[in-house]
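Below, in structure tokens: the form predicted on its own, a single chain.
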Amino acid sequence: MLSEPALIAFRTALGTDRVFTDLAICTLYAQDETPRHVEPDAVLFPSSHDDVAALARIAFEHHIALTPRGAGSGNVGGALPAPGSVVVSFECMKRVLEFDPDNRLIVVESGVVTEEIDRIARSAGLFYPPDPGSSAYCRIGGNLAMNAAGPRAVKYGVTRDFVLGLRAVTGSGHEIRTGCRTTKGVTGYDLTRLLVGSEGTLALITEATLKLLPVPETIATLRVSYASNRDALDAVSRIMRQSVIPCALEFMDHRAIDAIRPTGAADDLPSGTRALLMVEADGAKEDVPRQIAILQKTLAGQGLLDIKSGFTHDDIKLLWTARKSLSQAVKRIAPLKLNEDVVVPISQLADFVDFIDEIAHEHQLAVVSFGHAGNGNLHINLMVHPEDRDEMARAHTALDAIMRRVLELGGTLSGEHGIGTEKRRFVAQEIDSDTMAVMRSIKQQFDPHQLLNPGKLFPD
């Protein structure tokens, strides 16, 4: 329970209209996209960097845990409040502080919606490459916390690759500035890359200076149907060995295709389609047809059933119908989705997907796999009924086996969703004790009272 002196201090620093303790508001901020629910003691709405610094100092003085939050769109519990904590919502910090097309950068507060950054950039012939699936409503602060990515990561990289510098507040309330405004700079330790992906456990990021790129002149899309998962994933390996780097290389397995069939989104797929690739190329108008021709030649091989191409906006949108309909389609299978975001080496993808099929059959589970195959990044969705205890037990046993297999194949536990609360128990299987000790010592330097987003990232 938040003490009266602490509550008064928060209200004095932020104003009474930005500090809420009533049950209705606290309930709204008690969870993210995970099914767990923990009500915070209060919800704070800072409107500036100085507000964040002030509330962090108060929290440090009163030993109050802080749970930072963007849009709450994460699905690993990264924004789940810790018991007795206070949620710090950045949704009121949504100013674009600077847009500098000449230097291809933009400076934004943490509450700016990701899609808005791209929209502003495109007004000057630039774009912001990271494109998480929730970009229409997620906020850049959450993207920074989890090092979010998306389909374009195969060519352009992830959020971390587009952060030039940060302004942030440590757990003791001190301001730090990291990085610089230029694309080259090696002065001091690279704290920028350290903070991005740290899930709010080291500092509260308030502002980000982001790198932008020129918009490609044109884009073209291929939708490629295969007779099996292995045929499609063998093609992915071929694609990633040749000279043309696609700007998207997405995979859907046979259960994903089965999920969209009732919606009609698979009606124009060839008979016998059991796996699908979405492949895109972008660049100069005169060069994209050349890239597409090379990609088509590389995609040809065992199990190929059909390749459809699109060079106009309408044709491309039509080709993406199957993939875009998947998110809603899988929700019809079962009410709860256990979404695992894992990465394995590309050469191991086919074997890994075969293993997932075996696990699904062994434990009698509905498992839908899709994702960013060009990075070896799969989203494994176990569709379950939470009221069915036996099914839930089987699902967690299956998850344990999947995580072990990921690491056996030389992979990693998360590619873009983060660790949060949901994957903490697996982390010690990937990170050795000596390395973990160094990470904990870094945490201690940034957050001496262990107040920033407790219960996340590290195992107990």
The other form holds:
Number of protein chains: 2
Amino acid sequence: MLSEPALIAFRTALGTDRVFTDLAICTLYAQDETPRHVEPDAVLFPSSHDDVAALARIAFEHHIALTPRGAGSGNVGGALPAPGSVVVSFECMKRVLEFDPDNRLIVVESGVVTEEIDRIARSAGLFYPPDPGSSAYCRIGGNLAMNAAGPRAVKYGVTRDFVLGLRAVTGSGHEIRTGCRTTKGVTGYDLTRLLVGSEGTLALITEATLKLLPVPETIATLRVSYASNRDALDAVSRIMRQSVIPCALEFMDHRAIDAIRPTGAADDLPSGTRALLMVEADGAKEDVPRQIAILQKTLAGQGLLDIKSGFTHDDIKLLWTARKSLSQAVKRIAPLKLNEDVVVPISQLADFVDFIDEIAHEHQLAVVSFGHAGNGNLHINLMVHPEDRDEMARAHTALDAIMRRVLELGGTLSGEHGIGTEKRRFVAQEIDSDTMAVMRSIKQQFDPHQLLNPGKLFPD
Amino acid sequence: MLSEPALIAFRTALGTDRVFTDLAICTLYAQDETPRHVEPDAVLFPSSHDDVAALARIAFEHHIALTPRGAGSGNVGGALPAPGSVVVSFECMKRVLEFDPDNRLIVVESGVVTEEIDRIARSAGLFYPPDPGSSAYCRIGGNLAMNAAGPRAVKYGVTRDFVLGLRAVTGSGHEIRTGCRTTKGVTGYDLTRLLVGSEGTLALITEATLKLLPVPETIATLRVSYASNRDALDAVSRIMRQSVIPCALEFMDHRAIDAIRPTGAADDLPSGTRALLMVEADGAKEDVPRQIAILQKTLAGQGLLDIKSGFTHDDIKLLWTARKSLSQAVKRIAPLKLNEDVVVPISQLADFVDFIDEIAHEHQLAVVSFGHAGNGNLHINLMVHPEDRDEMARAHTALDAIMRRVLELGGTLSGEHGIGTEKRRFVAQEIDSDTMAVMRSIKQQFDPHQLLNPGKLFPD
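Can I have the other form now, the form predicted together with another copy of the chain, not the form predicted on its own?
Below, the chain from earlier opens the complete complex, with every other chain and molecule after it.
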């Protein structure tokens, strides 16, 4: 339990209306998108960088663990409160501190919703490329903590690639400023990228200077049906071997298509469709048709059943129906989704998806795979019933085998969701002990009392 | 002096033919592109990762400082031996360990010449975008240490953006492996980017997994003459506010043009040319003319005197004559070049170049400015006579004022050359003490005996 002196200190520093200990509020902040619940001892709502610095100093003095939280939309327990910790919600830190279109940058507080950044950028002919699926409600602070990405990463890169600099508070309450305001800068160590993806375990990020790009004039979309997963993934390999880089290259396997059939969203796919690619190109109005023509030619090959193209907003929206219906559709299969966000080299994708099929069959599990194939990044969803202990045990055995295979193929445990609480047990299979020791020793420098987001990222 | 037991240990580990202590060799490795000389106690030529691990363990045991070195082509003393240190030359580690065009990656040892990486990539329709001016002879290890860049950075990014993973040896002789082999990956802290740009102070990088891109089909070039620096830099601002991103956007100021006049390289510029831009576009054959047309339209404005375009190899080469003659031409002005590699926000470039003019006038110095204007990255060359103590003193006063102004304008001390020995005295003006303390504590974890490249990057 939070001690009375600590509670008074938090209230004095932030104001009584920004410190909550009642169960109703603590229950609201007890979970993220994972199925676990852990009530925090309190929830704090800082409204500025200075508030965060103050609360971090109090936490340091009183040895209170802090669980930073954006929108709580993460998939791996990154914002799941550690037992006895205090949640630091960044929801009230949503000021845009500076928008400088001439230098293609924006400075925002951590609680700004990701889509809002893109919206502001577009008002001046710019855009913010990283586009996680949750961008309508997730907060940029969470994106920074997890190094979030999305479909556009195949062309534009991930969150890390769009951060110029950060303002943050360490676990001992010290302010640090990293990076710069320009697209080049090599003064000192790259603490910016050390903090991005560190899952809130090194510092509480309060402000970020983000790079923006000129918005492409137009976009066009291809929905491409194949007779098998392998046919579709061979086409992905061909796409990534030529020079037109699509701004989305999304894959759905045959189980994903089966999942959407009951919703009607697969009705206009050719019969025999066992895999689907969504391929997009963006750029100048005169140039996008050229890109699309080359992509169509490259996509043609073994097992191609159909290519539908869309050049208008309405047509594009229609083409995405199948893909967009998937999230709801999989919920019908089973109440709980174990969403594994793995990456394998593109040349291994087809073998890997075959392996997933074998595993699903062997362990009698409903598995739906889709994802950002252009980065080799697949979301493998094991659909399970949490009350079915036998199924859960089989799912965990399958997950172990999947992670092992990912690493055997030269892949990585997570492409964009992070490690959080959910993948900690696999980390030591990917990161050797000497490298892990270096990471732990860095953690110790930023957070000597081990107060920042305990129980995340590192194995026990 | 290197102790006898240490020398024997190095010889036993590496072989006698890979350990040199004679003055002739030590003198060869006493300097980089800066005018200082410090003879090392020995020069080691490891031929593999295991050699590097072995020598690092010996250095750790015997408390011997190590100065890692690629080609010694750096501008800031990054490879300048610390007194009493042993140079670790990576020249013999030049194996290409793996080239995987299907996954757009290459794995190389640190001693591979940068241009060689690009050459191999092009054999399979790919390329390696970072293109420092020294790419024909610099080594990738030096590029990684300094986060090197070049003209193409404006479109493609810097070295940091093309490193997927690293193999390295810490100051205590431990091997670490960072990153992954895929374009997405968020498992653990981003040690890859922590090492890139750390100037050899954290670990000896032995191998790198680099990302490649599809090579653009064609390239075209514009040479654009303006009546003033401000006119040219206003055009740079306009270019960076629209959607066609050039693959080079290089600037030469009026003093740079004056410098090349005696060589004849400025003869075909319109009279009254006081600033020059080199603008390049790359992409598909059908699309580059569209890009060039838009760039030409955007470049037109106040003070434009002339635009020459080149679409063939020979024409492009001719257009670059003025710019390429600059390095030799400035040597005629004075024997020593103090090359300052600063960055300011693009919107501040014109004011900043005006300020450089004032400073040059006030301190009666020959100053030539040019650089990668699309990144706000200028190379400000103070041409001096080292034996003229008064001029040298004025140059140093001017440098102090320039660095102050860079930081006032929201810029950074170095865009691509690094800090090394030469800019250490300015670092505390850019990085605050708490952030610097974090950097030093990270250094301590990687290199507890402070053996790796001492005297670089950090202020005294």
